[in-house]
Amino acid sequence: MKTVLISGASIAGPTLAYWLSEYGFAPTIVERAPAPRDGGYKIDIRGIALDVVERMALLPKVRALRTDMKAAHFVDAHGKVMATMDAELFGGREDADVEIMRGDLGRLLYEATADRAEYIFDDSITSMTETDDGVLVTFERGPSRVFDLVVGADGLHSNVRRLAFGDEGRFARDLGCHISIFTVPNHLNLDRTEMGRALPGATALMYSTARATDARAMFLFSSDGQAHDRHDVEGQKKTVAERFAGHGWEIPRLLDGMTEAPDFYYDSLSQIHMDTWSTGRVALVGDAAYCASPASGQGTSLSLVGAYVLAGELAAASGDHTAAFAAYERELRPFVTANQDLAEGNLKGMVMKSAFQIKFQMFMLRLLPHMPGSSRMAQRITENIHKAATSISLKSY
């Protein structure tokens, strides 16, 4: 039986767990947090990421956690609603997809995997050395072991991606954006709605989802160049603090909340674009090795994808990780391709860069639903997604 040692506990390295005790291999998935990660923010599973749930039997508990959106509103300065779209509508989902909370997700994966896997949390790799006969890993904690394989299935900021290949630097593109999300209290009492102010080069959002006691806050805003230290919280703090101030609606109240808010993101907004996936027998998955980034709106079906197929690979060829690379990469880069370009187009709507383009935007809101072919014209914004989502065939393994 082949051992897999899968760094990360999220998205993709859970359900890469699952599909390989399927298909009888050994995983053991290594997560540096303590526990499973909650919270978190809305994602979406569209497409052929749908198919990859249900053959895990996993579609009707996904589909009960849904968010439940019913509409996202643009103000202005003074909270007077601009424009109002449906919430599905403004996700870019058609009736199949699913939006739910990351945390929740993550929870599914987790309990579907806690008897096929061993999980090793608050631990992290700190070496890998590849033999013959497989690869030393060495541990922040724990003793050294063994394994036939590692795969990388730890995010954007990837420690297997560093320890195989190398600095992120050569691998990462940056879209020109930054994003803070966080929880605040629903003190506007929002109920499955989406509440956001449009900004020359930013926008600020909260929304609360079904169920939800609390909100969520969300800042994105164009970075001009400017670099951040992924480890300087308070410096994040500061500079999402100084480019929001004096805005208006209910952003200093939101503002006042990120100082003690428990689950504190920012990042930039990136790409992870690499000539190949898989060293020795090393692999990467998720956005570890493709991160379409949030833009996209397509990280999760291209997590849950690329596991899939890593796994079926694997399976495929009998354990060969060589053959079984290859074969990840021929079957699902170009689905990759077609999820990456939604990123840009995406962004060009989330930020905007001029007083007159929002205003413009915010009239053909406003005249959408009174236009003669408007369903027409409403699916044309989703079908370009739709068709990323769709662009690769699932095999049987």
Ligand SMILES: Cc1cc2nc3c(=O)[nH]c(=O)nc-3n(C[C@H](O)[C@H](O)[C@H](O)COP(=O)(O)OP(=O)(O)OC[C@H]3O[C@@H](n4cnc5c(N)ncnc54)[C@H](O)[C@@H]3O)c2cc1C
Second form
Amino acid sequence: MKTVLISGASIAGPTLAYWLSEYGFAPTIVERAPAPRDGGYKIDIRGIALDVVERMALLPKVRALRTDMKAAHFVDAHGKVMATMDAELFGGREDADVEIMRGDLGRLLYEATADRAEYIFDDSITSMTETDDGVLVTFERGPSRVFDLVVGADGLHSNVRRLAFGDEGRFARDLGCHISIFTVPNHLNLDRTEMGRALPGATALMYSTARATDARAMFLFSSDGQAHDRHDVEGQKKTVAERFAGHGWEIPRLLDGMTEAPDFYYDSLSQIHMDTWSTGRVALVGDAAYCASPASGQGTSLSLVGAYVLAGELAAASGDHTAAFAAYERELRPFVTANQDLAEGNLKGMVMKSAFQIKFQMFMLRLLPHMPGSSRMAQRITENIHKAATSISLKSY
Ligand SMILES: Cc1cc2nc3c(=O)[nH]c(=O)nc-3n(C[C@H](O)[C@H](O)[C@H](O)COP(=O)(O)OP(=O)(O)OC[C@H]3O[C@@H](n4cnc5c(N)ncnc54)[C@H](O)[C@@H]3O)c2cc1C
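Alternative state: the form predicted in complex with the named molecule, after the form predicted on its own:
Now the full complex is given, and it begins with the chain already shown.
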């Protein structure tokens, strides 16, 4: 039985493990966190990615956990609603698409694979040495082991990518914005509702989803070319506090919540672009290989579909990993490109540049429901996303 070491137990890693075990491989997942990671933002599963979830028999469970968001309101400095967007339009979602909390999806995928894969938590790969018949892997804590193949499913700042392909800087494309997300008390008693304040070059928002007892705050802002230290959490909190000081609404309370937040998250919005996603016996999947950034809204779908295709091609190639990795890239690359291409356009609507643009946008949002053919217009907005989300057909391996 072929052994495959997967680094990362979020979305791409467990999905890959599920399908590999289905095809008779023996997957092992090493995850740096001490347990399956909870938390994170609401994410969409769209188009063909839903077929992957359905083939894993997880669709009813995923649907049962949908966020069920109803509306998003834009407010001014005093909390007065300036414009409201229907959640379906707001999320660029088709009827069948599902929005779910990232932590909920991660937990479902973990539960679906806990007895199909060997899980090693609280550890990380330190080196990989390829030999003729395997990869000798050393770990921070555990003893070294040999695997037939190694796959990096360890996200935007992938450890496996760094070890096998080199520095992240060679592959990362900065989209010019930073994002921070964390849990806050639901002091506005929001019920499946989002409220946000658009500022020139920045957006602050807060929402609470179905079944949630708390809320999430998100701060998104143009970085103006400023780099950030990924490991300096206090510095990151200071940046968010300074950037959003003096802008009214609930922002001061959200910033207060940041100090205590158990799950403070901060990163740049970046994409990963690589000429190839494999070298020798090592391959990459999900954000590690082709991060599309939260601005695309398609990162999770890419991870689900990418993991399905990679496992399938490994099965189809009957052990010839070189042929399988090449087929994986051939099959997936147009889908990746179409979805990565969504990000820059989406970002323009997520962070508006000027006060004039914000005013104009609010005016259009107020006008839209009263315009003849408004549902057709809304459809056109979702069309690009739908096109990208369905731009691959799944083979049955
Ligand atoms: C604000 C926000 C909004 C988003 N919105 C959407 C959306 O609407 N739709 C959508 O589809 N996607 C969205 N995404 C993106 C989505 O969450 C990711 O694209 C998706 O989860 C990628 O999955 P992944 O498994 O490849 O990587 P990740 O989810 O990043 O997981 C990587 C895993 O690897 C682990 N790891 C890291 N380093 C190591 C190491 N050295 N050793 C072992 N393990 C390691 C990490 O702990 C983590 O568990 C959003 C993301 C954010 C932040």
